[in-house]
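Read the single chain below, which is given as structure tokens and is the form predicted alone.
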Amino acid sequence: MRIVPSGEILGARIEDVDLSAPLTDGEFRTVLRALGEHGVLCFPDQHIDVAAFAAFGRRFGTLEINVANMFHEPDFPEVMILSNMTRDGKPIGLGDAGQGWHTDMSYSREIALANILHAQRVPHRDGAPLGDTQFRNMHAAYDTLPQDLKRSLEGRTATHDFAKFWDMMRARPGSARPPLTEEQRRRKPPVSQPIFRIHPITGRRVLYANPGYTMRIDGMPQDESDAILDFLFAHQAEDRFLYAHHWTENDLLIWDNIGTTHNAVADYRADEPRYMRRVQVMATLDYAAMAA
């Protein structure tokens, strides 16, 4: 197994490994450390079935079943389908997943360690791949905040709400997302999260606030909260923190969902098919001990 860093703010390729067989304990430790160091890891040319994909995800923690639970692989409710494709005139996957900057599961009391996607179909135009997934480095975003702002926000929390991103996506022209049911909203009520977290692999602080789900800073007047969140969102949006993954079919991509935010670029048409399998790994293990 060979780790090839991207040379950018995030990203590395993990080469010479076949994920159809389980990772050894040593290989897993190496991958976990690399996830903390590089944030986004690509395993190219992985030809694995749904069961092997889910098993790979479970090595990192419990797999979440999405609260919307709209599209998943047969017999694998934890494996969500992200796709713009249709069958008999009906969508076979969630077509607008992740199209806006966010951190998955920041709206949940139990947060996520990682997201994993396996590319089955990648849209192309004029020979170039479409549908990049973009990332921002929240370790670096924290490190470069003004010191007085770090001091004033240390120990503070902010409210995150699942409905914020969902309703924002529903408001887009042509959205097919239904409104959340009362049961879905009840299952994912707003929660408070630390604005700065200690990363479970690196042990360093990260900025844990994102425009997709973060609503307000707790215990602060609304106008002051809005101004600070606007600053935090503009700060993390600076180009120096940006990394983009350009997809190739059979790429398996895992990214750190605590130390990054991400965005799915929707630059492809309905006749340019995209099909991804996805699992969400919850942060349920002692990663510091496992990476040691």
Contents of the next structure:
Amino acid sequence: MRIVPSGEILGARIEDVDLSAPLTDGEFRTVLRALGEHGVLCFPDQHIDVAAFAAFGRRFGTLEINVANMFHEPDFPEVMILSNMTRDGKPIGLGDAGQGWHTDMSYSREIALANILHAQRVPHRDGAPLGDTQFRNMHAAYDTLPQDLKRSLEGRTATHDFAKFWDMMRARPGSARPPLTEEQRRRKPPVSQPIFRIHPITGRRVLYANPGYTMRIDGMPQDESDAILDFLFAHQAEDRFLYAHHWTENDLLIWDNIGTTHNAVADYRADEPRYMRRVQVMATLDYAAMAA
Ligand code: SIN
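Right, and the form predicted together with ligand SIN of this protein, after the form predicted alone?
Following is the full complex, with the preceding chain placed first.
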């Protein structure tokens, strides 16, 4: 197994490994450390079935069954389908997943360690891939915040709400998302999260606030909270923190959901098919001990 860093603010390729067989304990530790260090890891050319994909994900922690779980692989409710493709005129996957900057599961009391996507179909135009996934580095975003802001926000929390992103997507023209049901809202009520948290693999502080789900800073007047969140979102949006993954079919991509935010670029048309399998890995294990 060879780790080839991208040389950018995030990203590495993990080459010479076949994920149809389980990683050895040593390989797993190497991958976990690389996830902390590089944030986004691409395993190219992986020809694995749904069961092997889910088993790879489970190695990192419990797999979430999405609260809105509209589309998943048969017999695998934990493996969601993200796609713009249709069958008999009906969508076969969630067509607008992740199209806005966010961090998966920041709205959940138990947060997520990682997302894993396996590219089945990648849209192309004029020979170039479309539908990039973009990332921002939240270790670097924290490190470069003004010292006085770091001091004043240390120990504070912010409220995150699943409904914020869902309702934003629903408000877009032509959205196929139904309103959230009372039951779905009840299962994912707003939660408070630390604005800065210690990353379980790197042991470093990260900025854990994202435009997709973060609503307000707790215990602060609304206008002050809005101004600080605007500042934090503008700061993390600076180009110096940005990395984009350009997809190739059969890429398997795992990214750190604590140390990065991400955005799915919707630059392809309905007749340019994209099909991704996705699992969301909850942070249910002692990663500090596992990476040591
Ligand atoms: C996601 O937010 O998990 C989806 C990202 C993508 O489809 O590129």
